[in-house]
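One chain is shown next in structure tokens, namely the form predicted alone.
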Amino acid sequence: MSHDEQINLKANTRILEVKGLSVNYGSIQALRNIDLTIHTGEVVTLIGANGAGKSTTLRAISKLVKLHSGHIYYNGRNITRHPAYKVVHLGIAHSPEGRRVLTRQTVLDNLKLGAYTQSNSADVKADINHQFGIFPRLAERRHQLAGTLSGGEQQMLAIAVL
């Protein structure tokens, strides 16, 4: 197999697959039979009107709402019955609208709290340094209280904490 074929094969790897996803809120059906597949290297956006089910879809994948039916696969593994904390440990999370950061804590403290799934301090440090590489502005502001950051910087921090 050539190098180009290996790259193409890797690019076609399914990272996330949602099959027949349905969610009910009481007697109201919020989602019905949603199918979604995301491959390596893809960037996917959910677009729709208010109330169309975008947030519910993300919350269902993150296991923050109960599924009525359907299956969720992550890297080929069925995670349909996994609780939310196990889904987070796998690396699935989303950053909801509205900068949810601990405003009275520093940027660094927020990042340390966000690394709670890491069990050793070297991994925590590596994860924080990785986030600083992605968001250099946060590195500059590491000792600043999160509540004093601009709105955009707070959103960066909210994403980095995930």
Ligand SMILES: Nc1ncnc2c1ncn2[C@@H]1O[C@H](COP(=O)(O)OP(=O)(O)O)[C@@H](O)[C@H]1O
Contents of the next structure:
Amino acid sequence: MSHDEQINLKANTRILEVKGLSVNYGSIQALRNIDLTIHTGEVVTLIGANGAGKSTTLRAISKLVKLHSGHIYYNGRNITRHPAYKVVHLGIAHSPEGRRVLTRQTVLDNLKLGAYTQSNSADVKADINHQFGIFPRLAERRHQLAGTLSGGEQQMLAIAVL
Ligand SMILES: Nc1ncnc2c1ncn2[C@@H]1O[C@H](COP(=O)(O)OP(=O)(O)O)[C@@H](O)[C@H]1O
Ligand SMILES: [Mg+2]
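Return one more block: the form predicted in complex with the ligand, after the form predicted alone shown previously.
First the chain shown before, then all remaining chains and molecules of the complex.
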């Protein structure tokens, strides 16, 4: 999330609202009429059986799959028709399961690539230092190839890249 966006967020605002979301894969209906409201500061967990539609819900919010119907609002803004790159620029980050780091790049290079929405190098540096504060293990290993990190360290990097 960009710093500007964070400053504008008030406590208890509806940061994410999903209304009547349905997603189809061909003739199969994966999601039917999902409603979801998340407030600032909340940590929300989606629980369900294998194939219940958890990943599809996240992919729909990130616009990685097409919505069949429904509306999505982020910080009061209707993002239903926004493409994925615009959703990212607004500050919604999606950390996929299974690490997904660039294994042949260093920790630092992965983080630099993850900071591509920042337009100046001082902001990139500040972002990366912020992540190193949260994940000191990554700071120690900044010049190590991401593929040689342990599984848990790679997942830390996958989160920090956001
Ligand atoms: N790309 C796809 N094409 C066809 N069906 C899919 C696709 N992705 C997911 N599905 C189906 O949609 C349903 C929901 O999947 P998913 O959202 O991945 O479930 P969960 O993450 O809860 O395990 C499952 O039945 C799955 O097989
Ligand atoms: Mg899943």
